[in-house]
Every structure is written in C-alpha cells, then in structure tokens.
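As a starting point, one isolated chain is supplied in structure tokens, in the form predicted on its own.
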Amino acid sequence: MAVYNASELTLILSDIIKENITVEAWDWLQTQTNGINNSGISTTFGLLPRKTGKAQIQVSSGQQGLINASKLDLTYNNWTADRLSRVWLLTQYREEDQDKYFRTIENLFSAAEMNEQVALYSTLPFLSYPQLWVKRCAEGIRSNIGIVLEAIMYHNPYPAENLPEPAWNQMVLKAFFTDKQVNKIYGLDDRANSELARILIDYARERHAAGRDINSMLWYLVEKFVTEQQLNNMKQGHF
C-alpha cells in the first residue's frame, strides 16, 4: 500500500491551485482557512466555485513529478479548479475532537449536490481518522452517478487501503458492470482475492451467455486464482 506524506502533498496542491485561479481567489481561499471551524468550512465549501471558477486545471510536468514522488498514483489534469480547491480546503481543517470532526464532514456529505460529492469522495485519502469514512465510501459505491463513482474508483487510494473485502469486491464488480476504466482503480494487485475472482467468473459467465463482450481486465484479476487451462477455457466460453 501507499506510503505518503499528506502534508507534503497538500503543499504541492497549493502550488497547483495558485497557478490555476486568480490572485484574488487564492487570497480569499487562504483567508477562509485561517482558524477555520466547522461552520466556516461549510460556508466556504459551498461558495468555492463562485470564487475559483470551474475551469479545468493544468498541472506542470514538474508538479506531476512531485506528486508521483509522493508514492500515490494520482492525477489532477482532468480536474476542475473548484474540485481541487475543495479538496485542499478540507485538508486544512483540523479538529482534535474526533466526533466533532466526523459530524462536520458528514454534514457536508449529507447536504452535497453532485459536484460537491465528487470533491468529498476525492478527499477521502486526506481526511483525518480514516476508519470513520469506510461506511460513507461503501455507500458511495452504490451511487448511480458516473462521476461520483469515478471519484471513488479512479486513482483514489482510500478504498484499497480501508475497505473490507466485501465492499472492495463490490466496488470492482460495479466498475465492470458500469463500464468504468478498471485499470484506473488503485490497488488492484494488492487487493486481488479468490472471492472476487469467483464473483467475476460468475459475471463473465452471464456476459458470455448474453453474447456480450468481456473486459480483458477481468481475466487479469482472475488468472491468479485459476489454472492456465481453466483460464483459456473460460476465455473460449467454456465455464
């Protein structure tokens, strides 16, 4: 699993944000984070798009190199300024009272519209008290909103590092079922397991019976748990 310094990464994000929003917006954002509390963060979180805009951000090769050095398979080039700024904002929120911290973040989730959900799920790797968000992450996997699912699945280390096996397996199956880019899921090799292989074989059998294509990534996740002959037979439709 990943070994990274979240504080170092947030400094990199600061540089990216500064280069992708106006000076006025950055000054405002910094002002909002000074002594931020549970009520202030909710207001700032909601106002952010009006201040930062929603343009797609650009990440320099040097900045991407620093991100890569953090040991995380992260990419921000297709993110919008408000999404990245919201993630950065939440990394600035500190609260020693665990219950209070949980209530504050959970209230944001409960009231979030689609784009706010995307930002919140993108922030999961950086939130304090990681185990508090397992249930919330598992609930997010049941979403039918594509960009919300992608925020949880794509280049996000939180599920691989924190979800129990049943929830992890559900997420991977959901990725296949909804035609997501499975190769973008962080931790596929580390979290491969025999039960997931069984579930995916059942899914492949159903796809074959319906005359539908089977994503090649499915065989990649299954091959560790079957013989070469069994794998070849299944690829030919002999289950």
Contents of the next structure:
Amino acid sequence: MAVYNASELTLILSDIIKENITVEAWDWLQTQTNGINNSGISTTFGLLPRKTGKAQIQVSSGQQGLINASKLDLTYNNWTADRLSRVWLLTQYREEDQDKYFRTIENLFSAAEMNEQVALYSTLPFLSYPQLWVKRCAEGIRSNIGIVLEAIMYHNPYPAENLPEPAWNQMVLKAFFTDKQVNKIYGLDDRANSELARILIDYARERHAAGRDINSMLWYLVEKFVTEQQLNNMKQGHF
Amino acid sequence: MCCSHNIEERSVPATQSTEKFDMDLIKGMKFFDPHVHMTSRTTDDYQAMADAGIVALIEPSFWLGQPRTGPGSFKDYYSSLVGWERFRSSQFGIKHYCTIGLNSREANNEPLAEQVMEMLPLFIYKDGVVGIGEIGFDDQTAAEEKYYRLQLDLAKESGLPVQIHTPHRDKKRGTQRSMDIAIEHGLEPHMVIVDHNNEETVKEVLDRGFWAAFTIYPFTKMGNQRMVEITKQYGPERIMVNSAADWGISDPMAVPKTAALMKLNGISLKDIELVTYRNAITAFAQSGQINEADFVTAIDQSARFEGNSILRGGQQPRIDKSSIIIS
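Can you now output the form predicted in complex with its partner chain? The one shown was the form predicted on its own.
In what comes next, the whole complex appears, and the chain from above leads the way.
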C-alpha cells in the first residue's frame, strides 16, 4: 500500500469527518490526537462514539472527487461517523519504535468489540509498517462476524496490496462462502490467479453436487484460466 | 450468576402445574430481559426469545460454572461479550448489551482478581456496556468485599450503573450490606440495580430508593406466581423481572412467561410493560448506552430484494425446525 496515498487520503478524511460531527466532537478529537500515546489510545478509541455519534456520514461530491483522484476505488458513503473517526484517530498515532507500535495496535484488536473490529480492520491500509499486519488481516478473514469480514473485503486496499497468495485466495473463497458481494473486493482483477481458479472450480463442483446455486461472479474469476469449452461445460454442470 | 443449586439435592414439588404457556397472551408485546447469560444458551433459545417478543437483553459478566485459572480467559470472556455474543444475538434481531465486572466468587482468587481489576478499564467504556456487574457478595468474604468496593469506585468514576448480585446464603443481611457499602462509596440508589430479590428483601430495597430486580429461576429463586403477588403488593415502580438463564436448569422465556401470567392475573398492561420492559431500560439507560431506536422490531425474515436479503445487522433467515429435512 502506497503510504503517500494514505497520507493524502487522511487529509480528505479529516475534511469529511469535520463536516459530519459536531464542533465539540471535532475539538475533542483534535485534543485527543494531539500527542496521542500508547496508554491513552485504548480509552479514547473505546469511548469515541459517545462523542462523535454513530450517524451515517455524508460525503460531498467534491470530497468523493478527491478520493477518486487518489486513484483508489474507495467509498466511505455507507460508513458511520464513529468508524471514520476511529480510523482517522489511528492515522494520527505515531511511534518510532516499531515493536511498541505493533503492541499498541494489537492490543486494541485483542479487546475489540464488534464495531471496534470493523474500524480496526478498516484502518489496515493506513497503518504504518504495512507488512506487520499481514497475520492480523488473515486472522480477521477467519472471523465469522459478517460486518467484520465486510470491513476487510469491501473497498479495502490492504489485502490486495499486502496479502500473500494463499491468504488472498482464502479471503476470496470465504467471500463466496459467506455470500458476500464479491465485486466489492478491491483488486479482484489484479490478484486473480490460477490457483484461486482451481480452488473455485473445486468449490463450484461441490456446490453443484449438493444441489446449491453457484454465484456467477465465480465464473468471472475462473474464465481467464480455462478454455471457453471447459467453462461452458462447467456452467452446465459437467466438471 | 445464578444458581448454586445442586441438582441431586433439588426437591421437585410433588404436584407440578401443567398449565400451557399460551403465546397469544403476549402477542404484540415487547420485552427486555436485563439479566441473561446467552453465552451458555443455544440458537434455539435466541429464536424462541425473539419469537416471544424479547427485543433486547443484558448479559452480565459472571463465572463460568468453574473458576478461571488465568487472566487470558477473563479477557477473552469480556471480549466475547462485546464481540461474538453480540453478533450471535443480532442474527435474531435481539439487541445485546452487557455489564462488565469481576464476579464475587472469583474475587476470592486474589492474585487473579488483581489482574482482572487492571483489565476492567479496557472494557467498561466500550459501546453497549451498560453497567458494572454482576458484582457483590457470594460467601461474604473479606476478598469479596474488597473487590466489590473497588468496583463501586470504578462505577462512580465511569458514571455507570451497578448491577448487584445478592448472595444465596444469608441473603437478607448480604443484601443490606451490599446497599450500605454502595451508599458509603457515594453511589446514588437510582444508579444501583439490586438483583435476585425475594419477598424478604424487596421492601427495604425499594424503601431505600434502589432498583429491585427479580430473577424468575426454577427451584432456587423466584417462581413467577410469587412474582405476580409481589407486583400486586408493591406496584410496578422500580421493579424489574429477569431470567438469569445460564448453564443451569433455567428458562430464557421467564420474562415473557411472567408477563403472560401477570396478564392472566389481572395486572394492567401498563404495569406489565413497566416490570418486563420499561423499568430496566430506564435504569440501565443511565449509562448513556441504550437507544431504543436500535431495537429491531417487526422483522420480515423472508423479505428479499433482487435476490439480496434485506435482513438487518446480519440476521439469518430462520430455519423450519419442525421439518425432517435439513438443507
């Protein structure tokens, strides 16, 4: 994940937050982020929704234009004020000592409630030391909580930019498995691969045998790696 | 936390009432169960509770039937109350809240209790944490008192209500002591919910301005016929009913069943609503963490739009349990 994009985005995000929460809440957030440190961060992170509220945010067309200009296919329109504010809060946390930084963020993950988990996984593309979060991201993909999976899968550039192939494939498979909107996964085309196609064909065969539907997006990820004849055969149930 | 009953010692009444629970009696009513340990319950329970009109509940932290041996299992337990269990509940359209605290039994392991106390601030400010609980006395030991007091201070500092577990043995004195100590620590009675009351404790609890919660739990606590009498005698003010259903033989339908029995016995709908819904919300909403708009009502689980389920908050469509076919 290009860090330069992240810092540019952070500016846009602060602009969106400012327009979506009260002046008091914005001032509070500023005070909290000034020199935020390892000990204060978990309390601030936890009680943040009490200040910002949880209303769905509105992104102006101008702001969306700026996001689009950053060349990232991202949308924040269905986010809540607390989720975006939490992400932004963590972007303001700096720590030179990599181990300390890691422990502080991991500590937030390990005690997170449902909405906190959503915010934390949404923060992955903005965190420093991107490679440190690969295991954490893979762990999140093991979650069975729908909104947590969606925070990782939908419009989140971190997995495409950082996950090794096996973990990436696991995420895509899990998206099919849990009925997610696969087209919202960031980087789906760039990360398509033959091993994923093989796994998906296997999965399609199993679904077919069980008399269950097959999501049409599955064929989209398979078609580059098989002949047209093979594809048509499989679509008709001949594996 | 509920039962210290020993299953072998339990005496089953010779004549059991066989009156059937008629769901039509409570049709259209909604309920709030302010004390139920869902971690120990199945999805069938969640489904039955939702069907009976339970729209929200509070899961107090308690012990797990056997003592934990390290701080990690406490941390995972608290985090499951705000994480996985909250999600499970949402699948049935039931809003899940919790109270966080060190229960009295495990307060007796002091080295561990110290570590748990250090952990509590990490959880009590989280969304949907509506109080410190359930805390108080079990054996009424010095260690229990020490951690009860420390947690009262924590409640005061955080502005959260307190959910007090009152002991099974020496109950009346234990209840009085719990209230005395709460006052001593500067808590206002309206911020304290005294749980597991009975005919012996209720008068003083109400007279002193505390909330009086009643646990409808077979064999060891209140039966709901007694609850009907108490409501008739004391009126609905500051009284609430809960199931405290847990891993023991208990009934997660205790609140709707009690409402039905109250209705059969001529208690007004307004009063029933207070003791099975409204009062608990009023008491715990002092945490600032309960918004009734978050309760999901009238779920049409079959509704789909262009093939996409519109179930809210990750709810799952229900399965027909009466069918022999599992697909």
